[in-house]
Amino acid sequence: MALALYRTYRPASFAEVVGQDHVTEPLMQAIRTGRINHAYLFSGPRGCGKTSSARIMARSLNCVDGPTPTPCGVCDSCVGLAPDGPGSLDVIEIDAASHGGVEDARELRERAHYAPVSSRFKVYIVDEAHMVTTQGFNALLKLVEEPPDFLVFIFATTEPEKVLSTIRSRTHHYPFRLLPPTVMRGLLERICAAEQVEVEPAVFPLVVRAGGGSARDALSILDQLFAGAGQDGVRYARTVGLLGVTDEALLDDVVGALAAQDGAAVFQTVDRVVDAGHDPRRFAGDLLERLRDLIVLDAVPDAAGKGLLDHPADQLERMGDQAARLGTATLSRLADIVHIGLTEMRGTTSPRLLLELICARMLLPGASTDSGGLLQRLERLERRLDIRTDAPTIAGDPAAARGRRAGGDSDGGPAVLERGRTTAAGAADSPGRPAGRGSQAGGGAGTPSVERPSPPASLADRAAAQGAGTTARAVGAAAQAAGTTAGATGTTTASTTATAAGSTPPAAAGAEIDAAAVRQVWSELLSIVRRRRRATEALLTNATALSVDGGVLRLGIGSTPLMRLLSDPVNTEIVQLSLKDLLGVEWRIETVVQAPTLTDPQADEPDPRDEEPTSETPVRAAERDPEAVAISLVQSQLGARRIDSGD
C-alpha cells in the first residue's frame, strides 16, 4: 500500500513548515532563549500544520540536544517522534473529538502528574481542543494554571473562540494560516519532481483552487491524480473532468460572446455546460472568478508578474483581450449580477433556469435602471465617439493626424483645452453676443483668457451624488453636459455645428464613420462575426472596406466565388448585426470584385472627404467637428435634448 503524500512529506522540524513563518520563527527563538511557556494554543483551517508543529515542539523539546529549534533526528526521542515514528510515551496525543467529557478529563489530570519515563518533558498534546466540553475545560483549569514543571500543553483548534476563556487565556496562543497560491505552487512542484511525475503546468492552478490553501487537501488532490496518470504523466483534459471545474473553452467562449452582444453564443454555452454534466452553480462560481481575474488584469496589466494572477501566457493573452473587449464598467456590473445570482441559487430547484436568468440579465444592460446599466452604456457610447471623432481626422487631413500621434495628444485634449478657454474668454466679453463673435472680438482685442467654471461639473457631480437615481435623470445630466461642453470649446462655426447636430435625424450618425475607420477597427469586427459564424470571418479575412456612400458599406474581395459567397443573404446580415453591435450603425453591405494589391484602395481615388472645407461648406465643417459629433451621438442614442446655457 502506498503511503499518501500528505504523510510522506509531513515536515520533521520547523524549517521545512511552509507559509508558516510568523509562527515558526518566535517558537524558534522561545526555544534557543528557554522562554517555554508551559500551554500553547495552535489554531488555524485544517491542513495548515498545527498538529505536525505541535509533534515539531515536542520533538525539539526532548531531543538529547535540546531544547534546541533544530532537532538531531538521531536520538531515541527525535526517532520516535519522527513522522514515520513509533511515538513516545512522554508525548500524549488526545483526539478531544471522541475524549472530550469530564471523565476523560479527570482521567488525564490523574496521569499528568506523573514524571516523564525517559524524556525531559510530558507533552499532551490536545487535537480539535474546541471539541471538549465545558465540564472538561473546567476539570482541567487547575491544572492548566499551575502544571508540574515537566509538564506542556499543546492544544489544536480549528475554532479558537470556541475554546474556554479561562483556559485560552492561560496559553500563549499561534495562529497558523493559509498557504497562499505562490508558496503553494511552489510545494506541489517540488513534491512533482521529487517523485518523478510529469504534470501539465495548467494543472497547478486547478489543484491550488481546489486545494483552497489547505497543504493537506491539495495534497491529497495531487495523490488522487498521481493514481490515475498515464505514462504522459497528469493532463489538464483529465483534471478537470476529475474535479468538476469548468473547461476553459467554455469560459472564453461565454466571456466573448457577452463582449459580442451575442445571445445565441451565451445560452449554446450553458447549454454545452448541462449537457456535459456540470453543476450550474460551479460554471457561475468559475465564471465570477473568471470576471474578478479579468478586472484585475484591467486594472493591473502585469497582474501575472506581480503574483496577482497565475495563469499560462496564451491564456493571459486571451484574458487581456477579453477585459479590453469588455471595459472596466461592463466587468464590473457583470461580475455583480453573477455574485447576487450565485446568492439566490442557493435553494433553487431550477439551477440551469436561473443560470440562463442571470445570462439574460448580463446580455440586457438598456433594460437595467441602475447605475451600472448607465455606466455600461456610456462606455459603450465613449468607445464609438472615439471611433467617430478620429476617423475624420485621419481621412481629412493626414499629416495633422500623424502629428497628434507624435505628440502622444490622442483625445485632441491640449489643443480643445485651449480652444475652450480662448472661446469661453471671448463669451466672458460679450455675454449677448453668439459664441463665434464674441470667440473672434476678444481674440481681436487680445483681452487675456478667462476661465469660468463650467455648468457640466456642477451637474456631473449632482448626478453622480444622486447614485442610482432614474435614468431619465442621469440621462439628462449627461445630454447637459454634453451640449454645454460643445457650446464651451466651439470654435467660430459652433452656431452652425449646434443647428446642424440638433437637425441630424439619427440615421446621420454613422455617415460620420469613413472606410477608413471601418478598417481601423478591422481585427475586433472580425472577432465578432467569429462568435456568430466562423466561415463569414474567414470570408472578411480576405475583404477590405473601400468606401462608405448613403449608408452603404462597399467591401472588396479578390474574386469572383469569394464575392458571390460574401454577398450571400447570411453573410451580410451577420456583417450587418455585427457592425451594429461594434459601432452602432445600420449599413447595407454591397460586395465587388478587387484585385489584391499592396496599396491601400482608395488611394487611387480621392476621397471628397480629403480636400480642405471651405467657407461654401459650413454643414460638412460643422459635421466633423468633434463636439458636434459628440451632440450628435447623444441625441440619438440616449434621446437628450438640447438646453441652451442662458436657460
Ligand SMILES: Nc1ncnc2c1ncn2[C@@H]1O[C@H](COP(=O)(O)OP(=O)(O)O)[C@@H](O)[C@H]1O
Given for the second form:
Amino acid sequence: MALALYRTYRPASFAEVVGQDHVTEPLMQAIRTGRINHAYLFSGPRGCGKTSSARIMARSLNCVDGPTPTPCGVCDSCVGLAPDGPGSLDVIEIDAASHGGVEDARELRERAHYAPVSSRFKVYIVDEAHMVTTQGFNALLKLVEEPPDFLVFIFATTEPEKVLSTIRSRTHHYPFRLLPPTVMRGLLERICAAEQVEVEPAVFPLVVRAGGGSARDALSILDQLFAGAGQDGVRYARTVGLLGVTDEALLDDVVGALAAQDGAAVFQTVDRVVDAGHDPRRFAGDLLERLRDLIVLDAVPDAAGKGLLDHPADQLERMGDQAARLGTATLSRLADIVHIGLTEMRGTTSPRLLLELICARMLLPGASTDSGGLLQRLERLERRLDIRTDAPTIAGDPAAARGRRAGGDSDGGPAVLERGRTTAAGAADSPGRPAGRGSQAGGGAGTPSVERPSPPASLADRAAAQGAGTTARAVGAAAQAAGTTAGATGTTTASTTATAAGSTPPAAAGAEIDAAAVRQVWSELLSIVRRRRRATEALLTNATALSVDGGVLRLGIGSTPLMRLLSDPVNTEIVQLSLKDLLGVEWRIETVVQAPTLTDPQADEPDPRDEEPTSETPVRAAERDPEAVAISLVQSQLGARRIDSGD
Ligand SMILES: Nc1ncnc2c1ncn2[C@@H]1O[C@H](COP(=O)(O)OP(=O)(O)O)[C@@H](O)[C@H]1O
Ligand SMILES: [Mg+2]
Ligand SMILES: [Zn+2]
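Form predicted together with the ligand, following the form predicted on its own:
Okay, now the whole complex, with that chain kicking things off.
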C-alpha cells in the first residue's frame, strides 16, 4: 500500500517546515546559541507542523554535531530520528490522547530520571498535550520545575489554554499557524512535481481552499485526487465533482448576471446549479466566498501579487472586471444578503427556494424584470410625487401634456419613462449645464430619472405602464406641477431660487428633483446614510441641500473643516448611493461652506455657475465661529448628539 503523502513528505529539517518562519527561525537561533530550555510548548491548528517540528527539534538536539539547527542526517541519532527512521531510545513520544492519565504521568516521571542511553538529551514529546489530565499534569509538575540537566519536554497541542498554567508558564511557547494560501500552493506544487503527477493549475486553489490552511488536510485531499487521476493527470472538472465545490464558471455566470442586473440569467444559473446536482447551500457558500474575493480585489487591486488571492490569471482578470462592474457598495450589500441567506438556509427543507429568494433579494434595487424591483421603482415614483404635492399648479407646459397622455394611453407610458431616463442620463453626463431652463425641463418633465441610465425597454416598463396606470397619471400631474416651476424660474440667478427649506416652492428645476425636495426627505436620507456609516450621517446632519443643478447636488455645511470632511469621497459616495436608493437619482455631490439654512433663511442660494464656495458675508463669518454655531444649532434644532470632536 502506498504511504500517505503527508507521511512521505514529513519535513526532516526546520528548513522544510514551510509557513512557520516566525517559530522555526527563533527556534533555530536558540539551538544555534545553545540556549536550550527544558520545556517547549508548540501550539497551533492541526496539520501545520507541530509534531514534525518537535521531532526535528529532538533530532537537532541529539545530532552528534549538535545541538545544531541543521542536523547532519547521517549519524546514528539522525538516522534513527529521520521521518521514516526507526526512532531512538532517548526520544520518547507520548500520545496524550491515549496516555494522558495520572498513571502514565507517574510512570513517565519515574523513568525520566534515568540518563539518556546514547544521546545528549532525553526528549519527551507529549503530543496532543491538552488531553493530559489535571492530575497527570500535576504529577509532571515537579519534573518540569526541576528537571535533570539532560531532560527536555516538548508539548504539542491544538489547545494551549488547556495545558495546566503552572506547566505552561515553565515552557517557551511557540504558536504555529495555518499555512497561507500561497505557501500552501508552493508546497503542493513541489509535491506534485516530486510525485511526477500532472495537475491542472486550476486544481490548486481548490485543494488549498479545501485544506483550510492545514497541510495535512491538503495533502490528504491531494492523495485522493492522485488516486483517482487518469492518464491526463488531475483535472479541474473531476476535482470539482469530487470535492463538491462549485464550478467557477457557474459563479462567473451568476456574478456576471448580477452585475448586469439580468434576473433571467441569475435564475437560469440557479437552475443549472440544481440540475448539475450541486447543493444550493454549497453554492451559496461558494458564492459568498467569491463575493469576498471580489471585495478583496476591489479594495486591493494587486491582491494576487500580495498573496491575498490565489486564482489563475484569466480568472483574476474576469474577477477584476466583475468587481469593477459591481462596485464596493453593491459587493458588500450582496455579501450581506448571501451571508444572511446562508444562515436562513441552515436546516431548511427547500434550499433551492431559499437560494432563489436570496437571488431575488440581490437583484432587488434597480431590477427591471422582477416584481420586487418594480415595486421599489414605484415606491420611488410615489416618494417623488409626495415631494411635489405642495408645489403650485399651473398648466400649460408641453411636458405636462405628454405626462397626461402617458396616463391615459398605456402605450405612451414606456415612451415617457424612457425619455425621462434619457434626460436624467444626459444631465448626469454634463453636470456643468444649468438645469431649470425651460426647454430642458420640458424634455423630461415629470418623469423622474431612473437609476440605470439606459436599460432596454423591458417587460417591466410595459408592466409599469399597464398595471399602474394611476401612477402614470400621477406622474403626469407631477409633470404639470413641475413644468410650472420650470416656467417660473427660467433663469438661474440666485434671487429667483429657493430661499429656505421646505415651505417654499421647489425652485431650482422643473424636470429634476430640486433642493427643496431633497430637504423634504432629509430625515429619510439621514437614516439611509446612517445604515451605511454613522460618521457620515453625523456630518450630514450639519449640512443642508442648497441646490440641484445639472446632476450636481450642492450641500452647504457650517465650516471649512466640516466641509473638507464631508467632501471626502468616503462620505460623498455614501451620500450619492443613499440618494440613489432614496430617489433613484445619480447626482454628484458638491460641498460648500455655509451655515445651515434651517436657521438662516436669508442665506442666498449660491449661483450654480459661481464656483466660489462662499455665501456668508465676511462680517458674519468674523462674528462667530461657524463650526461652533453650526454644531450648537444642529444640537438645539435637530437634537443632534456630538459623536466625536472635530474629526
Ligand atoms: N509547516 C509545514 N510544512 C510542510 N509540511 C507540513 C507542515 N505542516 C504540516 N505538514 C505536513 O503535514 C503532515 C502532518 O504534520 P504534523 O507536523 O503532524 O502536524 P501537526 O502536529 O501540527 O498536526 C506532515 O507530515 C507534513 O506532510
Ligand atoms: Mg500533531
Ligand atoms: Zn546527526
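Rigid core here is just the name for the largest C-alpha set that superposes within 1.5 Å across the two forms. Numbering follows the first chain given and starts at 1. Note that the coordinates shown come from a computational prediction; the quantities given were computed from them, not determined experimentally.
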- After the core is overlaid between the two forms, has the C-alpha of residue 86 moved by 2 angstroms or more? no
- Task: Would you say whether residue 181 is displaced between the two forms, judging by a C-alpha shift of 2 Å or more on the superposed rigid core?
- Result: no
- Message: So that I can tell if residue 46 moves, could you say whether its C-alpha shifts by at least 2 Å between the two forms after the core superposition?
- Response: no
